[in-house]
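Here you get one chain, nothing else, as structure tokens; it is the form predicted alone.
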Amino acid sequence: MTKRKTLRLSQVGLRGVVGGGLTATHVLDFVSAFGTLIEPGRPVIIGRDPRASGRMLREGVLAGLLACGHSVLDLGVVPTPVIQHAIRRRDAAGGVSIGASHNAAEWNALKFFGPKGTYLSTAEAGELLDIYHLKKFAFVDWHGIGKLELVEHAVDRYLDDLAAVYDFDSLRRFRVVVDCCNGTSSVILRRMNERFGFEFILINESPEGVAFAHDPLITSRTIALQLAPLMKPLQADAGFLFDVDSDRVGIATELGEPLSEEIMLPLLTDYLLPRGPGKLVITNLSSTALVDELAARHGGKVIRVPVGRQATIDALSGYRHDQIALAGEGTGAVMMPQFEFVYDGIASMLAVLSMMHERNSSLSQILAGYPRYCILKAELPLTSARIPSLLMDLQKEYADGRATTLDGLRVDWPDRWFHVRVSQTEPIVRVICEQRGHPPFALFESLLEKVRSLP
């Protein structure tokens, strides 16, 4: 069998296929080069996700953070939102996740977090970059290793965390059917149940470290094959799909209708923009053009900034935390400023059902008030180097549109949008096309075919 080579580094982590792309030297490395970049005497959290090659990684990351004097609390088999939490009130130093989120078993990553429990900015990602490259990492001797704790409990800690914001008597009373898709999700849900009475539906709940029960991507089709189906047999309000480290959600009716990744940024923008003081909600720019029209509507203003979560967590500390409604991107990862913007799917689900129970509506009744949005997405292999002449063109092309060139080239009309961009981790372009109505498949047909036909 064929190892597939595939290894990523960006500024976020590292990400690959264990094996073939991602070993051992490269998290070594990685982690003692963090090791390296954070400040030392405070504690490190860890946590990972149950994908079987994570207790060979979870051991070469706590080689690295010893070896760097670095105390561990080990948080275990945990969502990243428990271990961003954590970090905030332990008064780590920062933290690790180990897991690949929405790829496949064979795949997996580690994500580094500062001390306020977000990601690293753009200053910092490229700071560790540069320790990773040079291979400078600050060892200590024999006597100055740090220690390892296993931590207990950090997923009740958690849970605190949630029911200080949300009432939990009050969305009990829902009937919520979830997809799992094998990942750290059960372990938040199935404590919910057992402590504060819900009855959440799991499905694809046992955790697995080799074979998920499908692909854990959080698009509609993916929903439309696995989740929707169940909700009228099993007469549910709403059903969620978790990636594996459920981060991202995705959303089907209590019709059974399949939603878009997309839609739960503008869900929560217009639950959250009349309820707090912040009328700002940053995203990037691939994301749908229907977050605007719902923050307009409350009086709000979208910020668009690259594509990229360092992007994002950049953008958010132009602001003060209460100009701030939310953060997020159209992969269904929102990030709210009651848990200090992490990106977290069960406190969004737990906005969504809030919002259900607030206005006291199905969900189906909430999005009949929104009006329709078409969004195509495509990705085609990078063959070329002449991307950056298409744009000019395309740019020129389009002139009577609003062009950005933040990331790759966005043009705007009052009823539609593309963007065209080279991935940052992939050898691939992205394409993609949204309007207000109708799907745009002219126009979308029209760019991959510029696309593809590069020389």
Second form
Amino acid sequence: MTKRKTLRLSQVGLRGVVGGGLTATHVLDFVSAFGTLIEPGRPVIIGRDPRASGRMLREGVLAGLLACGHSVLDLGVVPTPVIQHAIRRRDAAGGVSIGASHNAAEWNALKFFGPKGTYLSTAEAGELLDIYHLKKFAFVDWHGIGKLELVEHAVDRYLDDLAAVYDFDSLRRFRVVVDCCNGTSSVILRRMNERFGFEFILINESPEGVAFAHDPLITSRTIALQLAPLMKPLQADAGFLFDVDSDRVGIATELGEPLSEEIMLPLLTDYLLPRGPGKLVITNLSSTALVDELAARHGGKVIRVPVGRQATIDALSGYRHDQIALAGEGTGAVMMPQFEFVYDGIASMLAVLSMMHERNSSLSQILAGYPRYCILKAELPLTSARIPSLLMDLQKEYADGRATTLDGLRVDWPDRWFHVRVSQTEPIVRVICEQRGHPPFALFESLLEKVRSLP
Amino acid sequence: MRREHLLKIGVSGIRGVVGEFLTPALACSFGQAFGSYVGRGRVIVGRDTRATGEMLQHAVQCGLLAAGCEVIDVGVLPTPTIQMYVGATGAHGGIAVTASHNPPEYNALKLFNGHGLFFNHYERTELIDLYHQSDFYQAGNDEIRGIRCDYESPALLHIERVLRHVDAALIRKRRFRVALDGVNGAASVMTPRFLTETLGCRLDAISVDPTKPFPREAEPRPDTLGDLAALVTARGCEIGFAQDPDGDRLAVADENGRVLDNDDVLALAVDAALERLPGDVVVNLTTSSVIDDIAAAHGRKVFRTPVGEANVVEMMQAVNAVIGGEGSNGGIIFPAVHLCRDSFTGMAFLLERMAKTGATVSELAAGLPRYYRKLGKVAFEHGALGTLMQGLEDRFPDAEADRSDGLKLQWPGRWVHVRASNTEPLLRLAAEAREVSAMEDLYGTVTALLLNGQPADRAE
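Would you mind giving the form predicted in complex with its partner chain, to go alongside the form predicted alone above?
Below: every chain and molecule of the assembly, starting with the one above.
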């Protein structure tokens, strides 16, 4: 019997159900560990998503950082990419994002960033956990306690940089509907309407603390809930769905078609790879093979790494940044060199609109130029300890394919692949199958049956 | 072995040197224990001007929110102002982040119940048990409430309460020239406005910048108030006031820059209160007999309690007293304003008295019955206390003995009080008499008796 997990301390940070697994004490200790890890002398940037529990977490984050002698610049309720942007702009020692992204409202999390707004390396994240477990924190005496400053114009400074990269004058003409899912994206989009004359039509616009309009995960199912049906009636050119902290984004076409969360990475590969600077696309083993095909069209190469943000970050650090065109996941999260490799849903959306403008094409016209890939995903409860032996059996059974064992088992054939792995965050087994042309039902069912029938 | 009190968690709450000892996690847990204890309602949180106050306030607020409380942040304010606001707003409780007169490296949490009163003994014990059991209410996302700020109305409420009990128009008419030493504390902003805008005084103020550290030892005593005394004489002020960092204690200098004995300040306030309202008086065992003389003149009773504000307040509630306090620490408690130490009431009473009588501060003090007092400390070995106390009691069979807090021996016109400190292995000794020679005799004899049988060099 597996108990539902309500707390997870990992290299990505601290995540849990508030009041259940995640308590104020965890917050204080974890942020005190972060305050101990980072260099003193420069400020730390913080911000949060609108979850009610974020108010509690913010107080704890402030106390821990101030006690370690760091001055804090608080941006309030803002998207995570704005926090990362402010870290670079203010030359801060690091930052903390308080928000549980695509998780349900009762969850919350702390994500930590280093100087320049980068994600912590595996080594740094490991050190953070070590300090947390040792509970030996570098608290300063009363002379050295930090000061709090509330920062008001972080969104405008972020938009200044977006405006320098994208041609806002051309993009304004698009009629765009956005489902903000009561998250932080509305903070940016409203300001773009006010300041730059965009006409984003926002639904689920008000940031909510307790109940989001729907599940904040980015999938074709959630896009179909409210966003996609509005496209035709509103004669919109494009529709976007953001998760609560605005680092992931999904798409509905002008015809009202809810696209798979997988599409953002191949779409931006097609758009960005010709622009460089590099020819590499970094993604994980579970994302669509459409990326490989589109990368090949532009002479690019796809580097596949294990699933999870940390593996992507570590892979990024193994190359010069001018070797890379973009990096991302099949979850709707993409990072680009123009934005210092930060997962940024707003920048991704603007890149898609730029692509439509430059190619003078509608979304469905662009997609019509892509081959059809059909991806099937399932998650099964992890009830067996025999997954490793299953993976060995599968490797033997499908010996005609090319096997990768970096993260579970992935087997590739020229027109299809599957990936079976145990989740790092939840007690589940993930099974993913994809095929060019039509859905690989038989392979998918056979894999599911094998997992289900494990003793 | 002498222990330094770097951290103390006990029935008086939590106090310690911030950083290594008093950590944000501790303050947060204490906040959550407090929130769990008072229940999921409104809790008022404020602080004094210590550098660590902002950090600890956020930690406490984290704990309160985690327990499902709504937080009202009143910012930097005197402790009595926070207490009154708690009582007036129907909040479930309040927390002041302040270490009162302790040095700047210390901070502490003062805890108030829904009436804005210090937690009584029963409440404190329950809370500390809850804290030790880590038996906290853990609010889920849908139960977590927010923080509202109210930086203005608590001060207005406090001043309005004080003005109900003094003749402000009379004070204003005199345009008193007043000196103030605010120790850059929590009352630094409120007191100058009170003295000038409300009471029409001409003010010479020092150390009224709440962003700066304490410029002197934080406890207002004659030996720490040299700057105030100099200011009074240099500017020709009629009176000088000094507060402690959280604005509950008051010290007073006369027009010559002489800092009054705190027992005499209390005596003047008691006289003012008894003239105005019916009711009895409560003071601690160490407070001067001058209080008894004044009460007797008004035909009132004096109740004595063990040392400690909470003890005085509890007795005041029990006997429905009109005024009370603890002479030695500059605390004046006037329940018609609020059942707490309040320097603002003290200032208003003294100014009104000067206005009514036309007398100078030194004349007012000289008008009090004259007693001579001496305070001291004697270190003692653990385990020797019983022998020492009994030896003392046996040595003076003619005295009336009170054992309610250490040992107080009393004769007509003189007394001596010996009690063990709660925080250090020290005996605190106070002697008082109408004549200086009798006082010195008594003080000397008792000190010698306490040292007798102990190793040498114990006196401090």
